[in-house]
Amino acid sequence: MSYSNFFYQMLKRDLQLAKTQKHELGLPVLFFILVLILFPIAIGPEGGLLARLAPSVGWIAVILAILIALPRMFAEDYENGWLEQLFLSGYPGSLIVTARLVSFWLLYCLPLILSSFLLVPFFSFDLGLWWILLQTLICGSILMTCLGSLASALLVSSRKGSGVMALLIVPLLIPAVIFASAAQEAASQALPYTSPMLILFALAVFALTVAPIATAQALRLNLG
């Protein structure tokens, strides 16, 4: 089987398994929507304040929602032995991890990013500024997925790794949050926002390049 066909079969398997685990797929999105609903109720109906807070609330809600799903990225396949069989198959570990990264992003991150449109009606958020937020969330979710894959691989044999995972990932996301905020602030003032956006994109590309290799090595250590 060629590498491309193997990659496709890995994606197909993950997507098929997701159909039998719809409750797990819906939990992060449900959490995200609840945050967006409850936050305006707690703050009050002042449209200007809500609009200023919308990007920050969107980012925080996405980070917390993805953290719910990350601990299970490799845990189930590790427990049932499927992960070990994949690494014994002779295919590159980085290819196996890349397929899982893509399927995880499609199943968990993409629905959250699209759900961020709810910020427009709930927070009186400008549609043009939401488009900027959407771009930052795409880069940020890719970065978080890559960081989360490494943390998940390191803690795959631990049953109490969720709290530790948050401690590992969240500090590393601070630069991305800073550049995303800078881009959003510049766009809100009708200033050029290309520079912080390009830096955020570069962080995502760098993580996507390094994470599959590092994650594969971490998984091999846990598999012995």
Contents of the next structure:
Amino acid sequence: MSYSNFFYQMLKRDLQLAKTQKHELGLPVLFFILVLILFPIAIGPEGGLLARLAPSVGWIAVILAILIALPRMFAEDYENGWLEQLFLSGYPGSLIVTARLVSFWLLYCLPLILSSFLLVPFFSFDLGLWWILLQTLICGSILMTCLGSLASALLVSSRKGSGVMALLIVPLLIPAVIFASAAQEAASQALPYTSPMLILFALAVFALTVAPIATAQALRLNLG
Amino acid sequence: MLSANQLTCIRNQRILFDELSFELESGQLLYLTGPNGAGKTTLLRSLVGLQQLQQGEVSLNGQPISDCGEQILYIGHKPAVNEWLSARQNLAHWFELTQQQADCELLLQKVGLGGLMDIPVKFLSAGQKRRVALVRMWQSDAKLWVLDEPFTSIDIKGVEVLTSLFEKHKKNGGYIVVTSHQTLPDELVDKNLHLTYRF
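Now show the form predicted together with its partner chain, given that the preceding structure was the form predicted alone.
To see the whole picture, the full complex is given below, headed by that same chain.
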């Protein structure tokens, strides 16, 4: 089987599995939407303040929502032994990981990013600014998926993974949060925001290049 | 020829086995025995290259085992069966992974899962789950079979079927390494290896 076909089969299996576990899939999105609903209620109907807070609330809620989903990235396949069969099959480990990264991003991150549109009605957030937030969230969620895959692979054999995972990932995400808010700030004052956006994009590309190799190695360590 | 050369494994500051060497000719079955905790599973995993060893190497027909992925069928304690997918889906994914063409329906009927192939494996009994994993042996291109306790939760009739599969695989010139707490028929076993529990 060619690599592309293998990649496609991996994705197909992940999507098939997702269909059987809809409740797991919905939990992060539900959490995210609840934050977006509760926040304006708690702050009060002050349009200007809410609009100013909207991008940061969106970012924080996305980070926390992804953190809920991350421990599950490799856990099930590790427990039931499918992961060792994948590594025995002779396909490159980084290909296996990349397929999982893509399916994770599609299944968990994409719905979150899209539902950030709710910021527009709930926070009276400007539609043009939301468009920029969307771009920063796409880069940020890719970065987070990659960092998360490494942490998730390192912790896959330990049962108390989730707490440690937050400690591992969140500090590494801080640069992304800073550049995202810089881009947002600049855009809200109608200044050019290209440079923080490009740095964010570079971070995502770098993570996407390195993470599959590192994650595959971490998984191998945990299997042996 | 499957040859293990000077295998040494230390886990949790305990030597499981050291400088263990053996060879297995084509068409032979190695029966691995030993008490719980002696390192049987670890030895099997190191034979297929999943376990990192302190020392030693395994080769199949002169090639290091890490390059022989497609020639190995490893069925371990973990069945590699997803509980939420049906038996048919699980098997289909397996054949996609191993690049084989097979009639999943027919195979599952053969192992007595005829009416159960479309419900999630979660709802099957332990023995039936085990069958979903073991059905891979019916249609396997792999030369080397490494089986960790294949008879667990399998009924008497199932054990007979499995032993007949072993015979067939041996006739075809395959290699089998198997552990079991049940005794295998003497005519099936070509080599015995006993691991002792070491402190």
